[in-house]
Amino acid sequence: MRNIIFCLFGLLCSILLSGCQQTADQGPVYKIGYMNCNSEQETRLRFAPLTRYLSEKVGVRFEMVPVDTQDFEDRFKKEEFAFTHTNSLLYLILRQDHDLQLVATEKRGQFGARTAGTIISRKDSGIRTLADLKGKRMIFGPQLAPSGYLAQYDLMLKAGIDPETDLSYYAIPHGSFKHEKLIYAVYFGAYDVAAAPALDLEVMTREGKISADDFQIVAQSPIFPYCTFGAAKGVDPDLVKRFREALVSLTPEDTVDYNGEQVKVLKSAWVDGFEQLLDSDYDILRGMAKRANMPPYQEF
């Protein structure tokens, strides 16, 4: 009678537990939709792990969704993801057009949750000032780059210097989405000089790559906020507020299981953190952004 009653407690348990996984499993899949940076490729290996550990922390299902971000808009309009982690240009557009949610802001580099945009000449160009950018040949990132277009657009402008007049030509070549190539196209003289990323210098120079003896800064932006974590407007809030704390919380030491393998998260990210900023702490790319009529505040 007493092994009849501990194989019916078993059962029981058994039961139970698999109700609970049965909820894990088979419950909503929510999906986030990842801007891509380099390479869908690129944004997969990165970011796989996190997704992964944010399903395990908050216990729900998350999948990822590699985008491009010409098509990030529209892809989020028609409802394809819960969740974004684009850069905080993108952020500002959809905060404004589909009221985006703040969830986290990335930190990574010497800015932590904050980034800026350079300009930058060879240091034995002679070009030192953004007055000497007049008649040069630069070279830019994509134009929703908020370090890579936007900043450096808007440094000439505050400036007195207007890029489409006051520079003898300038390029936004395919492909300039890889920073690197615009470091690298000042460096062997193909252009005068470049709208180049300050944390690509950062990380390029620490991973020697490049020496920063031979780069002029030329001029640098006011600091910005980085990668940003929004969720859709419908999103339960309560489920909103777990998702965030899951980020904040993650430490260098968090590990998950992915192909067999503990995968420290963070690393894996290319991330050092996460930290929760207010919508205000965007405020002042959103006055670069209205200042070279870029959108969300276009005007024709």
Contents of the next structure:
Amino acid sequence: MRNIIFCLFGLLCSILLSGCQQTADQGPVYKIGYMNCNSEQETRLRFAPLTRYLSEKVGVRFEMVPVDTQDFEDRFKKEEFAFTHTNSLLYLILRQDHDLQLVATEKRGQFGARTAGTIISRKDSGIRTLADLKGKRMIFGPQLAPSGYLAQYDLMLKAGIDPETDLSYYAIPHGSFKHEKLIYAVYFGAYDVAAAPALDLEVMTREGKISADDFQIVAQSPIFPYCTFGAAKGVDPDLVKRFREALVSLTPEDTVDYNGEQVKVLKSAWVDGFEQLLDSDYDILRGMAKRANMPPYQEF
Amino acid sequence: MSRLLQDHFDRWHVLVLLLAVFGAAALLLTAGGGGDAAARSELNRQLEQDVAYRARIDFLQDLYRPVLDLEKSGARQQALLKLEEISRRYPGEGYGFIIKGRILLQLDAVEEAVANYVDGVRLNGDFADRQGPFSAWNEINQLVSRQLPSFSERARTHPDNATLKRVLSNLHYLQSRLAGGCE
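Output the structure of the form predicted together with the partner chain; the preceding block shows the form predicted alone.
Complete assembly follows, chain above in first position.
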């Protein structure tokens, strides 16, 4: 009888001890705020596998939180995101106002971890130079889009054209965050010129949606960093280091189990990889934001 | 003799014998010219290789001419888009990588330019030769000379930066190939 009691006691102890083991599933939850791209649903589909992968690779629990671009700074303050994934202009704003740390920059397309803004017209429009833009109708992407608004606005200012007075009309219509729509708006003649991200032109050409011969690239901005992962200033430096390493070491072959399927993490996120840029690499974008009187340097 | 040929069975034997004699003679004659035939075959192979090489040069020059024309006129982004269209049909063509590397360098996308030159040279070492119709030796040499000191210094001051390490490693690869080194 004594032996049986002894065995049962041992079994109970081992069960209790196994319950005390700390696993990633039971640790603290770290929120990653993801800037919405085309829609919240699309953002979730793209980045949920990456978030799962990061949890497994880094060994802590991450939760993805999709956030609208305009709301990002407020929600960053309120919801205490440990990490952020935003466009490079939002990174500058959060860096300037909240000491966000640079973690890694997303690679996508021909410029890798960088991107550019272009101004395009239809090939047969006769609009070939920036000077030709005067008196024309132009469509822009949303104001906080670095390659869909800021870069083009800055290009025009540098060429002595004030978009506020020198265009006959300009618009940032509903849905303009879907940059593809801007390109089609010029293609089908609704506007004379568009502020098109170079990446969207590239992707649409690759997919056969447009031809390089359809458009005239009137001007192109210098290249600047693309979408960026950042870390809040209070986050454990070792966690930031592991998070960065997990991103930078990601290859196109890496998969994660998601909804019962092995999903390729980078492909799912529409990303080619991640690079480790320096904060000084973002100075070119800072210059653009200052010249265009945009956040975080906006003055009234 | 004529009596011999009257027999049906004998006639058949004579015919078979004659065929054997002519066959052997033909074999002897053709065996004597075997060396010439092998040489001719080797010459043909060489000719075919030369024709294929020339045709490839002409084809690639024709294929990429619109891209090169756009690049020369300063329409670099347009040239990149044209290149994108061509790469849909010929995704693994090394010359495309070399042209892309050159255009990206002009647009200050140094890291990506270096990576494209590396891809091109890995696919075809001729690009890193001093001679040849598609020699990119000079431009790769200039790239390495200009960028290597800068990336070496940045990698030294940021030893944990994986991106700088990768670019540096690519530059060293190009440097080695320019010097004639193998992988």
